[in-house]
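Given as structure tokens, the chain that follows is alone and in the form predicted on its own.
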Amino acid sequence: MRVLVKGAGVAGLTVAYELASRGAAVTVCEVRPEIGHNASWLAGGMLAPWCERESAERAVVTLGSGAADWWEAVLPGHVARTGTLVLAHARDAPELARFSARTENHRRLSVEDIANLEPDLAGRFRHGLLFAEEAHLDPRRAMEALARELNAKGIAFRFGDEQVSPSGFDRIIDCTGIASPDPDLRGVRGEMLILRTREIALTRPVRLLHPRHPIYIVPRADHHFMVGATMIETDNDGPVTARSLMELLNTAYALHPAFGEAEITEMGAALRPAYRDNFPRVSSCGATITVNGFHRHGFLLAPAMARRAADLVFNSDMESDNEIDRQRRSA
């Protein structure tokens, strides 16, 4: 069986990698000169399917629970298991009750289990809510180490090719998120940013809850930390604006001061691929599958989905998520 991906997002990557370990044949084409600098290269890399249920279906649940599993088995070592704490100042404490309630598998923190949790914000936070089993990795370093992965399986890469003759391939798989020509597709911008202080130190992602600004700020390498995101329903995948930057670093300064002087290392926006109801599609037509529309549950759904993909290529009867959604539809 020989197939191409296109696209070396994190969808195209963990397809890539599911396909090969059942034998297949895959080449992997990406327009981009390199992996990476795309809306997978900006996300947080949160694995946190209970928290994402705030705002999301029960099968952001359902699937996204294994993807920390997916990710150790497949790169040891890049899977930080210390779970995610969310807080809200006191003035905001119906935002962590409203949070508490649309969730689950949670437990309650006093003043005394914040600061056991994570000391430099010892006394800040009356309250908050820990989801000790989630995860998180860092995207760049986990896309960089799946491709070598990849790659060491024997799976071709051709970057900078805008098309990929499919002569000679047995299906394709299209993972070009927002690039895709489905017109059900919309975009989601999400806009990030990368600070450096070593006045804090955090030992798991932390979310803040606002009723205008909510944020998360997830720590990575070298006193490095991420801030995001914003989700404005726009085309528009232009440079961060003055107005999203003020309220990021307004938020991260609500939960730590020495964030105020910490110094901005990389700004980045990006469209998120989304359908109407924000879940992700593996979807067939001929030869070619589709699969796109994560939203902003990239990392955490993609392993769910690869496998899904594989296993339509691999089982001629399976039915596709679109044709699921149809009869779901006219029952």
Contents of the next structure:
Amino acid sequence: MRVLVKGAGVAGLTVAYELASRGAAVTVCEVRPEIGHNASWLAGGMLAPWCERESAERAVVTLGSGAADWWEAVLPGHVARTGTLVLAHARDAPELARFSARTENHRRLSVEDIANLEPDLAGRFRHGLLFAEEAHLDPRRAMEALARELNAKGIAFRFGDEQVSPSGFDRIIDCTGIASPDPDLRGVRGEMLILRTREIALTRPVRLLHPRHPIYIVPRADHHFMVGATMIETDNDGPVTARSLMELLNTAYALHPAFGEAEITEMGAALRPAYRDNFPRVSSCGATITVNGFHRHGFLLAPAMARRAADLVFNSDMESDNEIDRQRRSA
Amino acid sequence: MLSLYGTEIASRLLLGTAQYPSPAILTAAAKASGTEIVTVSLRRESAGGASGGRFWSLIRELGVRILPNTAGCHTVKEAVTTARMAREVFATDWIKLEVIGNHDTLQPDVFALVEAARILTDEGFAVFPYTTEDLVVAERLLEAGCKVLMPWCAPIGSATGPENIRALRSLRAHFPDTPLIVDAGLGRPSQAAEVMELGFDAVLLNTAVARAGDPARMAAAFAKAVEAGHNAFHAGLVEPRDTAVPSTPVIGQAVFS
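Any chance you could show the form predicted in complex with its partner chain after that form predicted on its own?
Every chain and every other molecule in the complex is listed next, the one we just looked at coming first.
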């Protein structure tokens, strides 16, 4: 079975891995000259199905709860299983109550609990939630490591190549995100920034709830922090706006004033590909299978969707998305 | 029927389109609410560009009338520019005019609001001003050419319900012939029923539906409450009193105790 995977974002790489593991001869083509600089590159890398359930359907838990295990098995050492901390300022206490009511698998934290978990945040928040089973990874390191892993398995990468001929391949898997011609896809703009400071340390992603600008901060190596992300309904992927930058920085500053002294090492904006229900889909048309629409759940749902795509490739009698639709209906 | 700038509207529930978990859920909520008018924010979703892209197409596909708004504008100039852009993008003269005066409470800047309303009505816009419950501001807005008023009953997104019933009553009493739509601050269907019982013509909801656990079901619940409140107002509510009033005569009945 010879398969061409188009796109080397998190969807393309995970699909390539699943296919190669089942014995397919996989070629990955990517229009960009190297790994990265796509929507996945700007992702938070949170493997947080229970938190995401706040605004996503139950399938985000049923399909996403195995993601940390998948990444850990494929890339040992990349996954930090330190949970997620959800906080709100006293004036936004109703937001915390709402978040708590809409999610599961968390426990309520006291002032002392928060101080024990994140000493640098001691005394700053009265209430919080810990989602202890959640995890996170650094998307950039993970994508580069996964590409190396695929190389080692003998998978061919063709970078900077827009015109890979489909002839000679039994199946084509389109994982091109917002660049896909699928008319059902829309862009949901996300803006993020990376800060660097030695004045504060966090050991887990922190979500700061706010009625208008809920923001998360994910600790990365070498005193870096990824701050994200806006959610704007537009197909404009232009530079980060001043307003969004203010919102992101305001929230970081509100979490801890030390972020006010941080260096801004990067700002980025990209379009999340999304279907109408904001849930990814594996769809089949002739010899082409499309894996797309990850919205804000690329690293979380890519493993489950990649398995699904591989099932389709090796069992062409299977009807695409039926199983997932059924799971979602019964959820 | 409710008449807004000459357009007859059967549903007295207007729905905002922000904050839903997905466009699919927004569509389900809009259908369940029976709404005929949805509001759309131009400023936020355009992110500096001219197009909200696919999302605006999805809103158009709802098949209901679109009331673009100037949410997020803080000055007269911003609001007027956004209104003109909305007219081009959605091919409508309707504009829900918001000029925010306080970032924290999202309270309208009523002075800038009146000024922007005057400019826009002169340009032929049908202006739906998001205002406070202040009577004098309401008068100024009508003088500026507005034919509909959209007072808040509490801050946007607060879900607290009417904070100043007396002022809302007074507004209704002073402007019996002007369509009055409670714009912001409703959290529960019972609160929507409450303002409709005061004789308000319609309500606009966003957060209370969009952030509910099941937005479509909540939209349906609000639709019933709005209808109930409206019917109750026109049916003539019985005024409360301190003493019991038996519903059957007591004189002449046997007394057993």
